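Below you'll find only one chain, the form predicted alone, shown as structure tokens.
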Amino acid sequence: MKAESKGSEELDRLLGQRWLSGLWRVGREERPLDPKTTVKPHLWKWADIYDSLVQARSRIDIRSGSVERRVIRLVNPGLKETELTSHTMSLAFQLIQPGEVAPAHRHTMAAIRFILQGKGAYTNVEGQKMVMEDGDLILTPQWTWHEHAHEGDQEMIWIDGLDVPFVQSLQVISFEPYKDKRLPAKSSSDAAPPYGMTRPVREPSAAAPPPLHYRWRDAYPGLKRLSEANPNPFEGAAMEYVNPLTGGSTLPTLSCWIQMLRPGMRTQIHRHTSTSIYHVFRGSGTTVINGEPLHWEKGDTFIVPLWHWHAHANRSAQDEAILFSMHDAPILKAFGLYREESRGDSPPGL
């Protein structure tokens, strides 16, 4: 055995010198039965997020031009070195004050904005000026020019979601500042309505440009109707923001949902190979992830890593709970790697 071990070591050294490697060097731990991830379940409290934004408001000056955006990123405890939220998605919170302009640029990363509070700001994407209102979802598809500007008198806060880690892993990140000071906006008569729609999230079963703006005033009535009809047993009344021109996901690499848990509702346990990041838009509740409960309230954000058993519950007996979420499922589905399993029950403690 020793001779064989010595012989294999010598062969490994020889192959290494030739920039080759034997498959026998791949250990069993690198071929797990179930998917594994270094991303950890985690809950970020709104009080911490908002205080961090307030601290940055007085210390980070975007008018000077040295910094383009006032953004606080969510860092997953399992990804401390990279300071990312997950291995495929990054989620952050941006604050812009009256009179400020976040300069125009474009990049190969896709981005979403989910508006949380404030009035008077807008996003300009390729000349389409979209005024922000609470609960609106605004898209910045890959390689589109975009800027943010604030013409109101209240500070604006929104969620920034991007596919930065995924694009980074493909080594195709590109970033380009806009050559002029401001990105021109089309007049209302020239601009086609960029509004999109939602559709119910269904239970798993055995070329034109996408819309850019999904309004809360359009999404909420459909969500209410769905909650009174036939909720998804794993997600409650869940609707996906879709591209109505293709019937596909919100963006090629990102799927966004809005979902409602009726008062007292508990969902069943399931898991999937996609990662999900949730923001609590309204209400309070609990999500159990691999047996560990995360208790959330309005403004909190939490992550469910891939292939982790999880279920949600609304803790209130009177009020609805509404979650906005971002998922990397389109990436998995594009390569035939999406899987989902269910256990058909609710976990203890919900």
The other form holds:
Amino acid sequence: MKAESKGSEELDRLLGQRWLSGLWRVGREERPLDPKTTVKPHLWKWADIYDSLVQARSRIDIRSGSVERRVIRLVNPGLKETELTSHTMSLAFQLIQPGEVAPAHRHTMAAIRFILQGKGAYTNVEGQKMVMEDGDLILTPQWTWHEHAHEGDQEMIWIDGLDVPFVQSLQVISFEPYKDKRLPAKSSSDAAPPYGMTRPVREPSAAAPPPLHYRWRDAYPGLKRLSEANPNPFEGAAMEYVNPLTGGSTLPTLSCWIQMLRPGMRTQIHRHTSTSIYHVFRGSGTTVINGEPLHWEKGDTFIVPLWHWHAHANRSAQDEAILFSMHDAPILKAFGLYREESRGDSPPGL
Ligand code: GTQ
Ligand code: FE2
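Output the form predicted together with 2,5-dihydroxybenzoic acid next; the form predicted alone has already been displayed.
The next block holds the full complex; its first chain is the one shown before.
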């Protein structure tokens, strides 16, 4: 409660005129015991996303140059004014047609792309051309030049995940279009190999570029093996895409995971101060968030806001469920703000 006495009102007014404020004006609601978020749990259905992309395909023309990307963003029902997906991350779907070029630019926001369907498109990041295949993860670290182009014959769709709201909250957004029509690609012999753990031996002054491309064909066998071995009670079999040069998270602000729930698997309920956005790559299941079930199937995307109790279940008795996800946990961990709690049971309804 704010102090209401006449003496303090006068003092508050006086302090206000001096661009000062007494800490007694801060109420209980601004100092909650538990973290409070305006981000709401939500499920976006694939049928709605796909239909929206198809409608945008014919109406949004990226050849004319007035629009640079054919992208549809997920809007959190708790963040209608800003049209953000969460308070730290934004997630979107991008569609590109054969022959199209999404022109080069760079920005202080970092981006990840998880490829959903199609063949023949590539992303050029700083001259390194990466051909996209379903299930691949491709990184665009902050302030790197990037262009997408499509040389194949089927439309391509992928997920874009960015740390836009976080970078916005720090007021450090910079965005620069590339000076030329096309971003030159290095010949494959000049390019650093984007896959795996080897790299060219360099002169001492030359910094090694981080890996940018994690292929499904490399990620899946490890995931499968983990799921047969030792699932984590809260996550099932979950693998984080790491930066092998640092041993750290996928990007400084974002951690990406690929996760398998075996048929019939139910995870235990927990909550943490990081926010997670999940995309259903395969299978179907249910996630209970603060007691409310969200039923998901292939192509759906859902968000678990921070400090919400949640647990996942694979509804099928035969098929594996695979979730791709993006988390803002690296931000919280970097500043000592990551906290996690478990209740050790599964919620009713799972
Ligand atoms: O493809 O470069 O969804 O710059 C948002 C901003 C995609 C991109 C987004 C971007 C891009
Ligand atoms: Fe971009």
